[in-house]
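Single chain ahead, by itself, as structure tokens, in the form predicted on its own.
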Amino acid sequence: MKLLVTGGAGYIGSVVAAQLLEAGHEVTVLDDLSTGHEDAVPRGAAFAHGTIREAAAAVLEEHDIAAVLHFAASSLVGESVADPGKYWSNNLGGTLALLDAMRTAGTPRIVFSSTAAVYGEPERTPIEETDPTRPTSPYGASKVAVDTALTEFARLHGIGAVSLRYFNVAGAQRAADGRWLGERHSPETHLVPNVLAGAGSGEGVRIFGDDYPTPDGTCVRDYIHVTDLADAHLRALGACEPGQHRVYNLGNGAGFSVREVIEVCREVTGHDIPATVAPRRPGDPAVLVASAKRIQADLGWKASRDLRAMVADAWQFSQARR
């Protein structure tokens, strides 16, 4: 198929675009490069520079796009609290503009990059798709609003949509051309790249709270490898059915503590990464773990790569960047 990947110069979007190319699809990446990197766009993909508001309609028409994989969004929880208007404008407003452009162009399918942030403080774990969505940040709230819009566009206009709610993504992937595609955010807020940066610099890493009701006192989070995540998007693409909006969680169903992640990073890098304990961050739940039973039953997807593989590949990417 001819596919459009919005935000395809970012971390997850670039890995998904690379897998789509390897599967034989024709890929166009649309990105404004506000947080992405043009050199992350996989070779073989066409690249359009611009926002989804400015450029999506023209790209959909020009390339006769059959489906959209939508990653273009603002995604920092703290920033969303400080500047909620930006998140409602970019995440909801931008997606509505994209959906209108899809209607005009006759593009019938969309796979949406959603988040565990829609659940807020969960009542139970593992979290299932039927659990209440009670976001605690404008970021999470904007993603819930997009899900509502997708349901309505499916019901009223017949598009086929799949939302993938993922938890913590880590690792890197080597593209067919030999380049590593991985995380390089600024600022970096994710645990694995921050711990690995501490390994490379010798500065170490901070643990925010060690008095949670968990086996080692640190927060437990659900991690999946970015390659497994990309595979789920390819499967979801085939599951887009006219008039239906499906929602799936992506996770490993178990979870790893902050201390477990740091210890695996020490083993992989061979560095004794110093760790200091800092106060808890407001709003950090003790445990966030996803149930991925629904997508396994419907699409046959299951996370297959363990934490060590995630860290090892992220370290390879980090070393390649150096």
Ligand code: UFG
Contents of the next structure:
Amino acid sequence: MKLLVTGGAGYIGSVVAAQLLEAGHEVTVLDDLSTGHEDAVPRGAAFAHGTIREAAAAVLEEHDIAAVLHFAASSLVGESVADPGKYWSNNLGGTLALLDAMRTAGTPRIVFSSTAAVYGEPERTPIEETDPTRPTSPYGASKVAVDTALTEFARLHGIGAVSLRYFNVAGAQRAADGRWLGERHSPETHLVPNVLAGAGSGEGVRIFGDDYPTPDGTCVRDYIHVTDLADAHLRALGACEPGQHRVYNLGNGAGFSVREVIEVCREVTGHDIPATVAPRRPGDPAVLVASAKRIQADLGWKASRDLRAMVADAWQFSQARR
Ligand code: UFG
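The form predicted in complex with the ligand is what I need now, so please give it after the form predicted on its own.
The complete assembly is shown below, putting the previous chain first.
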């Protein structure tokens, strides 16, 4: 298929683009490089520099695109609380512009990058797709709003859409050309890269809160390897059916605490990574664990890489960059 990957110079978008190329698809990456890196665009993909608002329509028309994988978004929970307008504009406004461009060009399918943040503070875990969406940040709210729009565009314009709600993505992937594709955010807020950055630097890592109602007092999350996550996108692409909008959680179904993650990082790196306890980070739910039963039943997808594999690959990536 001829595919458009928006945000394909970013962490997850670049790994998905690499897997799509390896599966034999023709890929165009559209990215404004506001947070992505041009050197992360996998070799073999065409690259268009621009925002989805300004550039998506032309790319869709010119390349006769069969499906869009839509990653381009602002994705920092804390920033979204400080600047909600940016999130509504980029995430909802940008996606609406993309959907309009798809309608005009007759592009029939979209796979949308969504998040566990749509659920907010869950009432129960593991979280199922039918559980209420009560986002606690403008970031999560903007992603819920896109889901509402996708349902309408499927019903009223006949597009086929799949939303994938990611839990905590970690790890890195080696592309066919030997380069490592991994997480390079600035600022970096995610746990695994922060812990690995603390390995060997002597600075260590801060644990945001150890007084949560969890077994060791630190937050529990469901970590998923970016390679497993990318595989789910390829399956979702095949599951876009005209007039339907499907929603799937993507996680391992197992929870690990912040302290457990740090311990795995120590084992994998061989470094004694110092950890100090800092105050809670506002808005962090105590436990987020996915039920991924629906995607397993419908698309036969199941995460196959464990936390150790995620940390080992993220470590390889960070070593390769050093
Ligand atoms: N943490 C630390 N120290 C750090 C970084 C993180 O203790 O240096 C803790 C956080 O407080 C949290 C856990 O590690 O308890 C995981 O934090 P991340 O920032 O790695 O991930 P989040 O769970 O906050 O974020 C994920 C997704 C977001 C999504 C959010 C929903 O990455 O896209 O869940 O809550 F919005």
